[in-house]
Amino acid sequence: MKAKANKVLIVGASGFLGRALMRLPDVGLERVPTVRHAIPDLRGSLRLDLTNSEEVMAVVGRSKPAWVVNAAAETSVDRCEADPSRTRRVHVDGTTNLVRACEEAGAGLITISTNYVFDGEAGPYGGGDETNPLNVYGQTKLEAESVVLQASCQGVVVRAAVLYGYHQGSRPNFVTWSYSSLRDGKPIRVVTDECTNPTHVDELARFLLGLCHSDFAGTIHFAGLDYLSRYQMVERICDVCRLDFSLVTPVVSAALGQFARRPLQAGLRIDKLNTMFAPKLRSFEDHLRDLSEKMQS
């Protein structure tokens, strides 16, 4: 039995990006969510432990999707640094399991990578620039990229950076944490020397599902229009959402004592994206206005 041309298996559907992929209005695709643990609000979801090769092969084989989108990841950079073996099982072994299953099923595979594959010395970076991750998170994501790009199935690596957005019930991200803290009058410390392109999760999700209608293979960057430091991001949050910027204390990254090193200038250039797909991206401020309205309702 052949793969169903419009069926997409969403791996990690209970996560921030996974939920965005499932939430988007009709995009001409039948989306099947997979989760490691049962989630009541994700009806029809399939149980899938990415690190179990036999289970991955069975679920992909039974589902017969045309595409698999791998949105599963260990997203805590410090937790990755503290437990590299577990991180490698999820990022590298899990991706390897998906590649083998997709090769067997004749499905394409899209996996999400990160700007943390770069060392942040000379960003923003293009897709062909030299990689040099500073931490376990970035290193294992880079190894997973290699697995996908060497696959015999149609493989796509999409690098993104600093996902943000708001939907009721979704876990906090840097933008919603900053907004909520300042709205509640809580002082926060924010780094001035980490710069990147904040990427709206819904725009990324729409792009990923659009790839399922294309014949693209290889690596591509997807990121927001604005290249900002974390401090500048919060400055704009305060301006757009009318919050008290005096509650924000500027610090450098090294002062936070984080377990894993972070790349400082690790933005992503999206020249290739603009040339090939011409997405209609909105500015950071536009998204902040929507976010503010949603979080106040």
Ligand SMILES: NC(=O)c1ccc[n+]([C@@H]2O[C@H](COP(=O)([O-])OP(=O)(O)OC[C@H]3O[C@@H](n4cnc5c(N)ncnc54)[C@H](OP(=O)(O)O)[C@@H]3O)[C@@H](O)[C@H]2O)c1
Given for the second form:
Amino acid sequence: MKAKANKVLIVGASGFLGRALMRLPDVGLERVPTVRHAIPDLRGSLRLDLTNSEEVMAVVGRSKPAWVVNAAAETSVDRCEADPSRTRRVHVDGTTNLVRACEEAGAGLITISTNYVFDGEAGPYGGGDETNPLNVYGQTKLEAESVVLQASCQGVVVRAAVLYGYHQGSRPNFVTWSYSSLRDGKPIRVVTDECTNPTHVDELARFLLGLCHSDFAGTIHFAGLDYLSRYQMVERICDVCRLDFSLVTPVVSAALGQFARRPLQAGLRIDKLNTMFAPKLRSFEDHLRDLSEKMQS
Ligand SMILES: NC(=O)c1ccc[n+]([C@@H]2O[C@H](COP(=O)([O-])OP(=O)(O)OC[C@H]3O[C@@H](n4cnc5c(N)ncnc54)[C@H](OP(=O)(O)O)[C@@H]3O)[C@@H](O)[C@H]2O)c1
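Okay, that one was the form predicted on its own. Can I see the form predicted together with the named molecule too?
After this comes the whole thing, all chains and molecules, with the earlier chain placed first.
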């Protein structure tokens, strides 16, 4: 049986991005969710653990998708640092399993990578800039990129920066954590020296699904319009959502004593997006207005 032209397998459908990929309306694609553990609210999902090569081959082979979108990862940067071999199994071996299955099934593979492939000395970075990851998360994501780019199937790597957005039941992210803490009157410490472009999860999801209608192969950066420090993000949250900015203490990232090193100036340049189809991006402040309404209702 041939691959079905509009069928897309979403790997990691239970995650923040995975759920956004499943939820978007009007995308003209049949989306099949796959999950590592059974999730009652994701009906019709198939069980798939990336690290199980036979399972990956069987699920992709049986489903015959035109595309596989890999939104699965170990996203706790400190947990990755603490357990490099487990992280490598998910990111590198897991991606290798997907590549083999896609090659066998004649499917294209889109995988999500990160601005953490850069060292943050001189960002924001363009797609052709030199990579130099500072931590296990970034290093293993970079190795996964190279597995996809060397594949004989159509391979796409989309690098994104810190994801945010809100839907009922979605896991907290930096923006929703800051918003909820301040709304509840809790003081927070926020770094002033880590800058990036916050990426709205729905905009990224729409871009990824749009790629399934294109013949693009290679690496592309997708991130939000605004390049901000974490502290500036929280300042804007306070402005737009009328929250008390005096609850926020500025700190430098070294003072947080995080286990894994983070790149500091690690935004992504997105000028290449103008040369291809992409959803019209809205500003961080525009998204915050929506987010604050949703979180109040
Ligand atoms: N979050 C960010 O700020 C950010 C920034 C830049 C790039 N990215 C990239 O964007 C992608 C999506 O991130 P996210 O924030 O949506 O992640 P997330 O919410 O942490 O979700 C990760 C997903 O991966 C699944 N997963 C982990 N190990 C797996 C395995 N062995 N087999 C199958 N599934 C597995 C998880 O399943 P369970 O539910 O079973 O755990 C979960 O569905 C990732 O590639 C990440 O590196 C994220």
